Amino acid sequence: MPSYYELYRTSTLGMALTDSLDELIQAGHITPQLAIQVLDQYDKSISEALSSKVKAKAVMKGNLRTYRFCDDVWTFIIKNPTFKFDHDSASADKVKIVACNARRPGE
């Protein structure tokens, strides 16, 4: 069975469903193997969802102090970035972005 990146656990969602799983395994009303299971599918849905059903794009400017790619993994911390959706914008004072290679694992 392909693995699929860990990268979104960290998420609001991922940390909420971690937190879940944790708290049904110390009450006993599951294994841990059934919470890895779960963080598993968890891991290939988000996967999935995002690289089929999210279509908007963004158009983002900022000045670019980091960059660094290390086992198929680039990250890039951005000052003052600025992003342009369709009908918004939004900016910070610094963003990290951490992008994985888009195949899956083992193709």
Given for the second form:
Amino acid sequence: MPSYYELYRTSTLGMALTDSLDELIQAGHITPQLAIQVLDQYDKSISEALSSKVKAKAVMKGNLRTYRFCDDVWTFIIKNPTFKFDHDSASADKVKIVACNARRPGE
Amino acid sequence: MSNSIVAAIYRYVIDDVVRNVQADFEGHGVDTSVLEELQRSWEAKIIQSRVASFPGEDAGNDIDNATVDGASDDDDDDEDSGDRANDDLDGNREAPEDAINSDLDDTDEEDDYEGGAEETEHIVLCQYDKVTRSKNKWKCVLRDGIMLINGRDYLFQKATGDFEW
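Given the form predicted alone above, produce the structure of the same protein in the form predicted together with the partner chain.
Next comes the full complex, this chain leading.
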């Protein structure tokens, strides 16, 4: 069974799940092994939801401050980024982009 | 538009995860009530972070009001100790009325403190199809991403990036 990227665990949804699982482990209601199984399932659910349920497209522009390519993962720090969506736009003073290779699903 | 979809996607992911781990919970001999507690705790945290609008989020507003009140109390103490320090350094016995003017400086600190609680890292988690560079112009083709910008979540299936180094 192919594994999925654990990258999305640091998103809001993933961190909320991790925190909730940690609370249950601290209370002794679940074991760490069960928590890992839940997170593995989360990796699968979020990956499939993003690739099949989301249709939105975005355009990003900005100044590339730093870039790093290590272990097949790109990390960019963008200064003064602007984001454009279908009916929305946003900007910030700095953003970090972490991108895994789309060609391989896991490992 | 992608922000209202976020709540629906999160709802789907939460339900999908809970449905699929039910068998794992039973295998470990853990009661279903624990799974329900996990789901409730998970949803509560998402609503609390206010990255997407969910129906029925009354609890979130109360927590925000409490935070604001707490911060104000702390700042009053800072003002008093700051004024006393200024008087000692100057060596002059200035009237307390002059010292009151310095509270303008403390107001800035108060804003920073409250802003710190809402601080977002502005991050994009995604996968890349292609990353190319020409001189100092970088072009990225990205897919399946979650973005956290200005305290809100955005999702995209495809994105392009044009950056100058």
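Throughout, rigid core stands for the largest set of C-alpha atoms superposing within 1.5 Å between the two forms. Everything numeric in this text was worked out from a predicted model, so none of it was measured. Numbering follows the first chain given and starts at 1.
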Report task. Determine, after fitting the two forms on their core, whether Cys70 shows a C-alpha shift of 2 Å or more between the two forms. Result -> no
Query raised in the report: So, does Ala56 move by 2 Å or more at the CA between the two forms, with the core held fixed?
Result: no
